[in-house]
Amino acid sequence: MSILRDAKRTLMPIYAGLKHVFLKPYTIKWPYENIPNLPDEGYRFDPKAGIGYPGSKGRHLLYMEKCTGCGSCDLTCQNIAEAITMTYGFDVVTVLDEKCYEYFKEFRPEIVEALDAILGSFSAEPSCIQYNSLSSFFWTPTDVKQIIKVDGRYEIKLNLEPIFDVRAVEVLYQKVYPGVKKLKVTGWELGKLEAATESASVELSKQDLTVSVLVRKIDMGYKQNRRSFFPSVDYGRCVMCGFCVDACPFQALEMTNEFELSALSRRELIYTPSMLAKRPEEFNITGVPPELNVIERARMVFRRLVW
C-alpha cells in the first residue's frame, strides 16, 4: 500500500503538469495580441430609458457641450472614490505697464529677470507656452499672438489652453509662487495680493518697475454650462466602478476601451476636462516582442491563426 501511495504522490504532479501543456494558454502578450472578448465601446447610461449599455470601463470621454456642471458626478463619486473635482479654466496673464514693456522689448536685464523667472514656472507644463528663452518667447510669432495691449497695459497670457482648478488661488500658488520664490532671493518685494475663486493677482515691485500676475477664469463658450464648471478625475482614486456616468442626468459622461493608464508621476494621473474631452488613441502595433526566442515566436503566431 505504501508503495502504491507514494507512486501516487509522485505521478499526480507530472499528470497535472501535462494535462496543463495542452491547455490554451490564459497570458496574453499586450500589446502585441489583442485581448479577446474586449468591448469595442465603452460603456455608457441613457438616464431617460434607465438602461447601461454594456462596454469597457477605462478611461472616461467628456462631452463638454453637454456637460451643464451641475455636479451630480463628483456627489456620487464623493461616497466611494473621490476621483472626480469640479474645477473652472483660468488663464494666467503677466501685465506690463509701457515702461516694463519698453524694457521688455530692449531686454533690459531688471524686467527679464522677473519675466524669466515666471515663465520658467510654466516650462514644464504642456498647457502652457515651450520655450528656451525669453528671446525665443517674444519673437515666436505664435507667441506673440500672446501679448494684447488693453488701458494702456500689456498683457502677457502664459497659457496655450485653460489650466483648471477649483479655485484661481490655487493656480496662483501652484503657477506663479515658484517664481516668486526665485525673484525674493534677487531683491524683489512680494505686494498687492488678492485671492478670490475666480480670480487672484500679486505684485512684484523693484525700484520703479512693478509687474502684476493675474489668474482669472475664462468663459468656454459653453452656453448650457455658463460658469463653465467641468469634471477632473484623478486615475489614482478612480475605481472605474461607472457610477458617475450612471448619475449624469445629460449623458456628458462616458467610459472608454483605454486601459493603459499608467504615469511617471501621481500628477500626470490627474485628467482635466480638456483632456477628457480628447478621443482615446487606438492601438496599432504589430510584429512580435523581440525578447521572444524562435519557438515562443512560433507559438504565438499559431496562436493568432487558432484564435
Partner chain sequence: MLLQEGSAKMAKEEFKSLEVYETGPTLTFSMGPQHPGTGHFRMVITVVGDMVVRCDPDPGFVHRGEEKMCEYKTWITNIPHLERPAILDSAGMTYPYVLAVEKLMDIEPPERAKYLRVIMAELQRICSHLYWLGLMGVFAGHATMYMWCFGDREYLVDLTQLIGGQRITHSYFVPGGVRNDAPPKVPRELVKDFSRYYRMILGKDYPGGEMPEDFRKYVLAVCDFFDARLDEYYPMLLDSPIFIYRTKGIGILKREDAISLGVVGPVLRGSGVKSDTRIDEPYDAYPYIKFNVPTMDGCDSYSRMMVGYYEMKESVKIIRQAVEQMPEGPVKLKQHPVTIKVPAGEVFASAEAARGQCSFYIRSDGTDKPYRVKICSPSFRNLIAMPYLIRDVRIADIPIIYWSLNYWPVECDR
Second form
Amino acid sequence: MSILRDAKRTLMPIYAGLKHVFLKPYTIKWPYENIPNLPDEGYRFDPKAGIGYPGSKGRHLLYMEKCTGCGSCDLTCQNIAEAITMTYGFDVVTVLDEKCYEYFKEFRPEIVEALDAILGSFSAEPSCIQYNSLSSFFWTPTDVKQIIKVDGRYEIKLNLEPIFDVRAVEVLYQKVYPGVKKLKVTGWELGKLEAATESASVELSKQDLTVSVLVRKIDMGYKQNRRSFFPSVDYGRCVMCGFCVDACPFQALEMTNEFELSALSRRELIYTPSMLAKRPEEFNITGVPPELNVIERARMVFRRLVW
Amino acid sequence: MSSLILQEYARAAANFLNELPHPLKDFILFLHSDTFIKAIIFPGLLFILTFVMFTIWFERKLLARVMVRLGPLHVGKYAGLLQLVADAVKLLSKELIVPEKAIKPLYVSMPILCGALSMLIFAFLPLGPGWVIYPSDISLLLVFVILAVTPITILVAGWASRSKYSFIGMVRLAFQVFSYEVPFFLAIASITLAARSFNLEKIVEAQAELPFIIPALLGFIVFLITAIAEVERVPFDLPTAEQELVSGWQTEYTGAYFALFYLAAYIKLDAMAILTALLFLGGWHGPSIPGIPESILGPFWLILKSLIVIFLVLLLRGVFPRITLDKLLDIGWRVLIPLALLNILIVAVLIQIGLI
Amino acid sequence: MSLSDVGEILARLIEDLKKKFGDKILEVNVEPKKITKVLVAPECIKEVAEYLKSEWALDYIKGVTGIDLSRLPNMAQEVLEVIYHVGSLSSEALKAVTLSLSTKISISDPVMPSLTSVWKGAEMHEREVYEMLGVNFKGHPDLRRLLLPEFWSDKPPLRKDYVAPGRER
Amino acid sequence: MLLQEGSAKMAKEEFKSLEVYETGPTLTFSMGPQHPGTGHFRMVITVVGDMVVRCDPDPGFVHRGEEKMCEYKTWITNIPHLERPAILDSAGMTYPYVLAVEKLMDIEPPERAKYLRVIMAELQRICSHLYWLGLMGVFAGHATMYMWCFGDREYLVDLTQLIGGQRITHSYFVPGGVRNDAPPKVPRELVKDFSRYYRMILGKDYPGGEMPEDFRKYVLAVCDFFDARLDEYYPMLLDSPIFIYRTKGIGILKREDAISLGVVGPVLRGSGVKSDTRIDEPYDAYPYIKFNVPTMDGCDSYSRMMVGYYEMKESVKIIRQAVEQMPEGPVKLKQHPVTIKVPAGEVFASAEAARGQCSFYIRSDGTDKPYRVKICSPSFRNLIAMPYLIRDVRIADIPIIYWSLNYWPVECDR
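May I ask for the structure of the form predicted in complex with its partner chain now, the form predicted on its own having been displayed?
Whole complex next, starting from this chain.
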C-alpha cells in the first residue's frame, strides 16, 4: 500500500502542475497594462491631528503657495536619506548695452530681428526651461523668452521659469560658464567675475563691447515665501519613507501615487520645486516605451557587435 | 511553349555540367542528390534546428504556464516565438572567455565536438519510411555509440576548465552517465530482441500491429528515466545543479561555447524523444488519413508522438525537485538494472510463447 | 505569564545571587519592564555565569552587547561595558525572563574571560564584540574577524572615539 | 592539479577541526559571495569526495554599520534605515525598536494601533515565509514553487501597500502608535482583479455575489484565498517524495544543541522547543488573540520548513482575528511627528520577527539621539548553527541546510 501511496504522492505534483497550466497568469504586462493595486490617494499628513492619511508613498507633490521655506523637511531628511535640499529660484539674464546691441545687429542680424519682434509683441506663454540652450550661449531665436529694455540696456531672458539651485554660483558655473568658455575662441575675453550666494555675474568683453550674464534671485510672488526657498528632492537617494511629509507643519508636501521615476542619468532624478509642484497627470507620462522600427530594433540587438 | 524553354535550359545545363571537371561535377550532382536534400532539409540540419527552436520555445511557454506566468512575449510576432533567435544573437555576440588555467585546445574544441556529435545522431534516425539520411543495418547501435560518446566530450570539457565547480560537476556527470548507460542499453536490448534487428526502420516495421510499449512496459519506464538522466534534465540535472555548483561543468563556458552546449543538450533531448517514439510508441505507424501520402503522414505521426514525450519530460522540470547523487546511484544500480533485466526476461518469454 | 510573576522570579533570583556572591555583585539595576541588570567584576563573571546556568537554568543566550561608556555624562573613567542577555528555555517558568549579566572593563586594557564555555551560543556574539569594540575574550576558541572587512586597520568602530567617515559634523 | 596529494596536510594545518578525515585528498572552495546558492554571504567549504568536512561561514559582505548609524540619527529617523536589513520583514525589524523606545518613554499605544501593528507584522511574516518556502523550492531545484509563492504574495503585498503606502519598507510603526489608519476602502480595480483570482482558486464566487470594497471584508477574502493556496503548496512540494528525501534527516539540530547554541524562530521550533516571543512575553494585541505555536520534533531541515509552513497558516488565523476584533479609535498618541524626547535609561525588548526573536538593547542618555543601539537579529543568532549543521553532509545538502535556517545575510550583517 505504501508503494501506491508513494506513487500517488509522486504523481500529485504532475497533476497540480497541469492544473495550473489552465489558470490565468498573475503577470501584469506593465507598462502595457495598468497596475490595478495602486491606491489613488497619495500619503498625506494632518499636522493638527498628528496622524497621516493612508495612501501611496510615491513622488512628492509640493504646494508652493503653502511652503514657507522653513526647511523642516530638509532637517528630517538629513537624518534619513539626505535627499531633500532647500533651493532658491534663480533667473539667468544676459545684459546687452546699446553698443553691443548694434554689434549684434551687424553680425547676427537674424537674432536681433527676432529679438525686436519679440520685444515688439511680447506675450509668449512660459514654457519649460531647456538648460542645454543656456550652456551653448549662442541663442537661437526660439530660446529667447523675454526681452526688457531697462535704463538703455537690453535684458534678455532665456528662461521664464526659475532655475532652482542652492547658490547662484552653482547656476553660473553649471549652466552658464561652459558656454561662456567656448566663446573665448571667437575672441571674447572673460572680464570681471562676481560669485556669491545671492547673485552671480560674469562679464564678457570684445574690443569695446561688453556683455554681462547675470544670475539673480527672483521673487516668485508667494507672499509667505518671498525668498523663493523651496525643497528639491533627489530621487536617487529618497527612500520614500514620507517623514518629510510628517515634518511639514503647513501641509505643503504630499505624496502621490506616481512611481515611474526612472531616468537616464542621475541628474535627471533631481526634481526641482517647479517639477514637484506639478501633479502627476500634468507630467503626462504614459510609461509605454516607444515603438521601435526594424532598423532601431536591429541596432539594439546588434549594438555589441557594432561597438 | 514554356516547357520547351525549360527543356532548352535543362539541356544547356546538362551540357555545362558535362564540360565541368570531374570532382566539381560530382559535387554539383551531389547537391542535387537525395542524400544531400535529406541532410540539409528534412531529417537533417534545418529540421533539427526548427525542432530544437520549437522545443525550447515550448519549454519556456509550458514552464511559464505551470508557474502561472506568461513566458516570452515580445520577440517575434506571436508569443515570443523568436526569443531563441534573440538569445542566440546575444550569446554569439558575447566575449569568449578562456580561463587562464584551462587546457586551451581541449577547452575550445569540446563544445564544437559535443554539438557536432549530438547532431550526428539524426543521421541514423529514420523519421518516416525511407526518411533517413544514412540507412544502416546497425543504426540503433550507431545511435547508442554516439550517445555514449557525447558525455565524454562533456567530461573533458569539465576537466579542461580547471575550475573546482566544473570539476565536481564533471565527476557527478561521470557517475551519472556510467551508472545509467547500463540500464539504458538493457532497455534497448529487449527491443532488439523483440524486433530481431538493430535496424531502426525494421524495429518500427516490427511494431506495425503492436507498439513495443505494451509487451515492454517496464523497459519503457526504465528507458524514459535513463533517457532523462542521459540528457541531464530535472530531476536528474545534478551535473549542472545551479544552487549547488553554480553551473556545474559548464560554469566557465561563455558566449558561443555555451550556446553550443545548450544547443547540444536540446538536440539530444529531441533525439531521445524521437528514439522513444521509434522504439516503444510504434514509430510512424498511425491511423491513415485518406488523401495524404504515407511518406508525409509517417513523419507527422512520429513527430507527434515524440512531442508527447517531450511534453512529459518538460513538465517534469516544472514539478519535481532535483534528487541527490546517492539517490541517483541507488535508483540506477538497485532499481533500474533489475527492472531492465526483468523486462528482458518478460520479452524473452513472450517471444518464446510466440506472442511477438 | 503576567508581568508580576516575572518580577517576582527576578527578585528572588537577584536575592539569591546577592546571598551567594555577596560583594562580588557590584550593582543591581532592576527596572520593571525595561531591564534587569546585574553588574559583576570581570574576574568573577564566569563564576556567576556558571552558577546562573547550573542553578537557575539560564541556558539560552539572547545576545551580547558591548558599549563604550566613555561619552556618557558624569562618567569618571573610560570603560567598556559588556552585557550578556540570557534567558531560559529548559525551564517553563523562566521563559519570559531576560537577565542581563554585565561587567565593566577599562578601555586601555580590555580583557575579560570568554563565556563560550558556559553558553556555547555566545561564540559569534563575542566575535562581534571583539571586532566592534576591541574586547579581548580570554579562552575564546576562535577569536577572529567576523563582519568587518579583512583590511580593517582603523579603531574598533563602535568605540565612541571612532567617527564614521562623512559624519564628522 | 585540483586534487593534490599534499592538500590534506595543508588543510590540516589550516583547519584545526580536521581530525576524522586525516587521510584522503580534500578540496576547499568558497560558496559565495557570488553564488546562486548563498547570496551575499560566503562559506568556505572543505570536502572529501562528496562529503563536507568543514564549513566556515564568513558573513560581513553587506555589513553597513546599522548600530553605528543609529548613534548619528534621531529616535524617529532611525526607523527607515532600521528596516533596511530585512526588507521583506521590515515590520519585524522595527517592532522591537519601537517597543523598546515606548518602554523607555513609558507610553502605551492606543488599542487600534496595537491591532494594526499585529496585522502588519503578520502580513509581513507571511510575505517573508513565502519567500522562504519559494526559495526552498529553488534550492531544491524546483522553480515552480518560487513563482507560485511570489504570485500569491502579490495580494498580501497589496494589503501592506494599502495600509503602509509602499510595497515593502513601510516605516509604519512609530513610538506611540502607527503612522496612519487603515484605509476604509480598497481601490475598485484591485477588488475586481482579485475577485477573478478568488473565483479561479476557490472555485466559487465571493459569498453574496460581488466583492465589497470594504477594507475589513477584503482582508478576510484575501485570507480565504491564501488559505486555499497554502493547501495547494502541500502536494506540490512539501509532500513530494523527492523533496522529503532531500530534506528529512538532513541537517539535524538536536533539542539541547538548539538551546545551547541560542538559535531562534522556526529553527528553534523545528527542534521541538516551544518558544515564541508572542506567547512567552506577549506584547501589543497578541494577548487578546488565540493562536498556536507550531513545533516539529524532527529537528531536521524538513521540520524547519514545515514549521514555517504551519506558521503561515497561524498567521492567517491571527490576521482574521485581529481584523475582526479591531476597535475604532485613534491610532497614534499626540506627539511631535519627528522629534521625540526619550528619557535616559536602558532597555532590552524583544519581538517575534519572521525569522525569529529579534531583540534590541537601547541605551539613551537623554539626548535626541540614542547612545547605543544593539540589534540582536534572528539571522545572526542562527548563524552559529551553520558550521554545526553543515558537517558530514553531501555537497548537494549544503543549499538545503543553509536555506532551512532561513538565513538572510543582510539581517545578519546589519
